[in-house]
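We begin with a single chain expressed as structure tokens, specifically the form predicted alone.
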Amino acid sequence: MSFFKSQKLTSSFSIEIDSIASDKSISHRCAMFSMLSDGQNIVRNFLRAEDTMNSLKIIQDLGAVVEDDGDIIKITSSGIKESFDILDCGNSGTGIRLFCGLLASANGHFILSGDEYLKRRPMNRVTKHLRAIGAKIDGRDDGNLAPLSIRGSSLKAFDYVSPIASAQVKSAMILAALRSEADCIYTEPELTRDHTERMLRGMGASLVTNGLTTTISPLKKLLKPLDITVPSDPSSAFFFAVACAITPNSKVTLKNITLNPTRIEAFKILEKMGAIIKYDLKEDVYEPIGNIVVEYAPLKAVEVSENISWLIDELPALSIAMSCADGVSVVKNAHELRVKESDRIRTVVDNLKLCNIEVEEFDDGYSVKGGELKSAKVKSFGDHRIAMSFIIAGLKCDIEVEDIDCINTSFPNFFELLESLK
């Protein structure tokens, strides 16, 4: 089993970042939208990690032609058609759930699959509410756990109300309804990731937001093919923005981030901890695209109880912030940890005990005691997020971090990046 040793930093870091992975979200989407297109797609700053190489597999075995140079992805579909193999999403949970949308009024049958923890996590949040609206999904535990066979079927209009705030399901039901024989209406408690509605209107689709209500027509013809530039993931660079708030005299400009409101919410929450925070907008066409500059100040206790699908991935990390803030933070509302690449609540409380922090354990979030984080040996449980969450919280003391292969499903230069602070 593969681990990292990081080393506590003796010095403060004053640097720029342009090479911080491209935004995975995007990337998906990218590969998965272009199937519904006419044209060449045209893709620059494609994520080159696994998570995602897989999905532009999977659109291989789907019938898509992909051109790649190393620097611009090209793209073309003529449909989405059967495939001979088991269409593998390796470890995400993104991939798999939003294929199933993509999938479920596709003409053929379809078998998606993944790796030990994939197979592991709940996908009745997608399959169920696909299936009430017609789709023929099954596999083991009910259609709950993957392998998940699909057989594509017309599909009935729906006016759903979803019970969760998610994008994921979100995403897979507007997919589904991009087919379906009406037009569809879907409802979320909150305001979830919104990069599926932005692309598929600038590619031509009809969707027309309304508050929390998402009105989607079905497809009239083939969508207008894509001509985008990834931009950096600002989950990725939070780590780096976690790194400066907890190292005094820091600073860290993150370069070409998305700055979309429902992507930065952790760097709204580590500002308000007391880290001195700018953005700079720099183009706003499928995405607003932009610089952010953290500098470090010191931080105190904060409540989360509020946008908590906004921060789903950056919670591990916020975590590491709070075991460094002055007081005692609080994570509330946010069961949807339990449901990630790992059971974020118990894997971030069992570690930061392990780093001799105040932990204490609810339902819903945890509370953390701001104190010294101490030298541990602490697992990943096969989540990217907490492996390199944990790799941060090195640098404060002596760190070692079990099964660290993981970060390659979304971060391939991190431990590069990290260097750099040295």
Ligand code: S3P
Given for the second form:
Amino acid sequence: MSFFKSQKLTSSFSIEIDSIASDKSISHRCAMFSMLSDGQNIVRNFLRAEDTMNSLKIIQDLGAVVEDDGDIIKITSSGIKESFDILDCGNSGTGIRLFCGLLASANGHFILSGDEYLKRRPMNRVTKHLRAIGAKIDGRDDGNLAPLSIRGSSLKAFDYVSPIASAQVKSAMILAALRSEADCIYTEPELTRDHTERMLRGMGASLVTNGLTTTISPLKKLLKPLDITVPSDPSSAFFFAVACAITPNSKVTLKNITLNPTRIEAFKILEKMGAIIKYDLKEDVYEPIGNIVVEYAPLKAVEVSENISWLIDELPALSIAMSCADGVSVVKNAHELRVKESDRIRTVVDNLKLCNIEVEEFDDGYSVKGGELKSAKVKSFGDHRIAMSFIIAGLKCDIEVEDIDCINTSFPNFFELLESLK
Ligand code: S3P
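Previous: the form predicted alone; requested now: the form predicted in complex with the named molecule:
Next comes the full complex, and the chain you just saw is listed first.
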């Protein structure tokens, strides 16, 4: 088990970063949606991290031809074929849940599984509703836990009002709808990240969104192939935004980030806390893309209880900014944090306590009293975002983070960029 001892940063920094890891959500979707297209899909800047490389491997197991020259990835599919092997999603909840939607109506039998952490995460949120429209999916705990077995079957149309604000659930249902017998309607309780809708529309699918409701028509023919440059991931960029926001006199320019409003809410919260943040839109292909400039200013406490699904991946890093802010910050309505790569309410609270920060745990969040982070030894709990958040906290004092291999699931060049702050 590997560990990292971060060292207190003794000077300020002013840097530009143009190699933040590519967006994980969009990369997964590039691999999966290529299976619905005819012709060759061209994907530049695909995220070469464990989670998304697992998705790429899975589509190859399902019959796609992938040509990779180390720069551009070209994907050609001739329909979904039954795989000989177990489809291993590794640590990725997005991977396994979206593949459930894609494979529910495919011809054949498929087994989806993953690592020890993924096998403990709830799959009912997709399997239950897919089963209700005719999917044949089973697994441990009555279909709630991986490994999941799927026997593709024909799917009925649905009009489903989801109680969970989850882009994974929405995307799984949209993928199922594309191959169901008639128009389907999906309503979410609040708007979640909409990469699936944007990308599928760009490929020619008929998805009509009105407020929180999307009507999806089944595909009459295969979709146009993708020709896409994946932007950098705002959730990964956010670690360096926090690094800047807690280091006096610092400035960082984060380049070519998706500025999709459902993805940059954490930057807006950091701005509310006092950091100076500018957004510079450069282009709009599938997604708005541009630079985010962050400048240090003293931070004050904030209360976060809305748009939680827009913040869900960044709350651990935000908790580090909260621990350096003046006053007591509060996070509420964030139950979903409990079913991420770790129970992020518990793991944030336990680790901040070890760093001598006053924290209170609630069922649906926590409060953090700004103070002085103290040296400590903390665990990642196998969760990449917990590992990176506490390594960033280590810029204020020396912190040792155990079990950091998980960082490779989303951000393999994290340490290289961390070095550049010195
Ligand atoms: C994702 C959706 C979110 C997010 C995850 C990626 C996606 O999960 O936390 O990292 O790509 O659809 P939920 O759908 O569970 O909110």
